[in-house]
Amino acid sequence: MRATAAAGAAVGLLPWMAACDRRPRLNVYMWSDYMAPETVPDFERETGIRVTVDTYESNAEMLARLFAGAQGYDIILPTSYLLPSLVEAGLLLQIPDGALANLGNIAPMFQVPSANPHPDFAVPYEWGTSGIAWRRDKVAIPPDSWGVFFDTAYAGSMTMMDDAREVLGAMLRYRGHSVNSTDPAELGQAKADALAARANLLAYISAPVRGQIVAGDVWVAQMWNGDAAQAAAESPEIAYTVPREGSSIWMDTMAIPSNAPNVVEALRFLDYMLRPEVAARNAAVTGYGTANAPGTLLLSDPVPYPSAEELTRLEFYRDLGEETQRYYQIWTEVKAG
C-alpha cells in the first residue's frame, strides 16, 4: 500500500516538475574559481533562468571539448588568441548588433585587434600577466627572471603551468624572443629551455597550484597574477612578480558557441556580466584585472591597466594558425621528457 501511494504520488508531481524544467536554461562552461560566488545566484533571483556553470582548467581543455562536438553550452570565456580558429571553424555565434546595452563599457585598450580580434563575436571579460609567485619565507633572494626554473636549489618545490603556450612563452622570452615566435632556431632553443626546466619541476599545473603554494608544498611558481593575489589574500608570505625578460599579458572573453541552445539567455548574461557593479564584484573576488572602465572605478584596490613602459615588455599571444601544431608537438615531448 505504501508503495503504491508513493507512487502515485510520485504521478502527481510530474506536472510540476514538467513546468519547472520549462524554465528558462543558460549553461555556462568557464574557468574555475573565475566568478564571485553571488554573481549566479543575483542572475537567478532577477531574470527566472536557471544557471548551470562546468568548469575547466585549461583552453586545451575547453578546445578539446569543443572540437569534439560539445551539445548544450551558452556561454564559453576563451582566451581571446583562440578566437581566430573557433571563429574560422564556425564554433561561435556573431553577437547582434545592439543586442548589448552595457558594451561600452569595455575599455578602449581591450577593444583593439591585439586584445579582442573579434569584437563581434567575443565580449572582453578579465585580463591579467602570466608571472612567478614564490613563497617569501622559503625563497631568500625574490625571484625576477624566468631564470629562475634552472635552478636546482629549488628542485623539486617548483612548478609551471599545464599549458603549452605559457611554457614555452616564457622560454622564449627568457631568451628574448617573441611569446608568438614561429621561428624553428628559436623554439627548438625553447623546447631545450623548457627540458632543462623540467628536471627541476614537481608539476606541470595551473590553477589547482594554488592550494600548493598557500600549503608551503611548493616554493616557486609559474602563475597568473590573479591566482598569486588569491594565493597571497589566504598567506602574506606569498609575492608575485613579472619577470625582467617581460612575459605574456592576455584577456579572456565571453562567447556564444554556434550551437546554444539559449541564445537569448546567453545575450541576457552577457549583458549582466557587463554591468560594472557586477564586474567589480567579480573582479575583487577573482583578483585579476577587469576590462570593464567604470567596474574598475569601483574598485578599492584594482589591478591598474599597464601602463605604456609596462607594454613594452608585455605581448598578448596572437593565433599561430597551422604554426600552433608545432606548438602542441613540442609541449607533447617536452612533457614526456
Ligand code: SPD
The other form holds:
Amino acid sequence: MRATAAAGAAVGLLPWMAACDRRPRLNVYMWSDYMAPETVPDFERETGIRVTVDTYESNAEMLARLFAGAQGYDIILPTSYLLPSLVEAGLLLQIPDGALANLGNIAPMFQVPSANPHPDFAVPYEWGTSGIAWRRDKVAIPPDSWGVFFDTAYAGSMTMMDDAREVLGAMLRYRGHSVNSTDPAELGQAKADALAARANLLAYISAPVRGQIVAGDVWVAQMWNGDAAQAAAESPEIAYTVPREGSSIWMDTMAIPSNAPNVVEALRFLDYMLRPEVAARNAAVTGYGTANAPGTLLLSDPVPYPSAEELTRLEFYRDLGEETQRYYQIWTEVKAG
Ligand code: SPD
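So the form predicted on its own is up there; where is the form predicted in complex with the named molecule?
Below, the chain from earlier opens the complete complex, with every other chain and molecule after it.
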C-alpha cells in the first residue's frame, strides 16, 4: 500500500519533473519506422539533448498539422516536392550557410531540383520508389501492372496507400500519364479508375500495412520499397516490383520549421544525421536508399539507384501549386465512394 502510494505520488510528480528538466530539447516530427532504433538514444547520449519523436504516415497528415499552426516541432521530414509550397508559405527556416559541417556528404545527384528543389531549406534524407508488394504464396502470377488492383480475384485482400498523390499517381501511370498531370480529363479518368479499384480494396493504408501483409491478411499492397523490404525481412514470401507502366521516385528531406523553438539543437541533429555511419545505419534498417554518398559506401547491400532504363519509367513528384487542391478534392470523393 505504501509502495503504491509512493509510486502514485511519483507519477504525479512526472509533469513537474519534466518541466524542471533543464536539459536542451529537440522535437522531431517524422515518418514512422524511418530511423534505426539506436539513432536517437545515441544522439541523446552524445549531446545531452532530450529528443521527442512524433510520427506521421503521410505528407498530408504532417502538412495539416503544420498549416494548423502546430508549434514546437524542430525537425520535419517533408517529401521534396512539398518544399516550394512550404518555403513560399514561410513555414521553413533557411539553413544558415556553413551550419552543417557534414552537408558535403550528400551526393550531388540529390541536390538537383527534381530531388531537392530547395537545398537552402532542406537536406536530402532517403529516397525510394512507390510500387506493388505481394505475397508469392497467395498470388500465382507476379503482378507487374497497376491493373492488379482491378482484379476481383484478390478482392478484399488488397490495399492502396492512404495518400492522394500516390493513389491518383498510380492510376495516372496506369493510363500512360504523368504522376504530375493536371489535365482535367486525365484526372477524371484517374478518379474513375481509383473508384473501380476501391471496390476491391480492404483499406487505404500506407506503411502500417506492413504488419498485415506479413501476417498474410493482405496479399497485394501498394507500398514504398523500403517498407516492402522491411516486410520481406520478416516474411520471405513478400516481393516488390515497380509496375511496367511506371511509378514515382521520391526524396524525403529533413527541414526545420520557421517557428522551431530549438534551432541550435535542430542543426546539431541534422549534422549528426549527415554522418556517414548514422546515415548508413538508418538506411540499413529502413530499406531505403540514402542520399549520403560515403554512407552508401558503408552499406554491404545498398539499395541500387534505378538504372537509366528504369528511370525512364520513374518520375519525381512535383509541387502542383493550386492544382494540388484538385487532387485533394478527387481524393475526398474517391474515399467517400
Ligand atoms: N515508413 C517511411 C515511409 C516514408 C515514405 N515517404 C515517401 C513519401 C512519398 N510520397
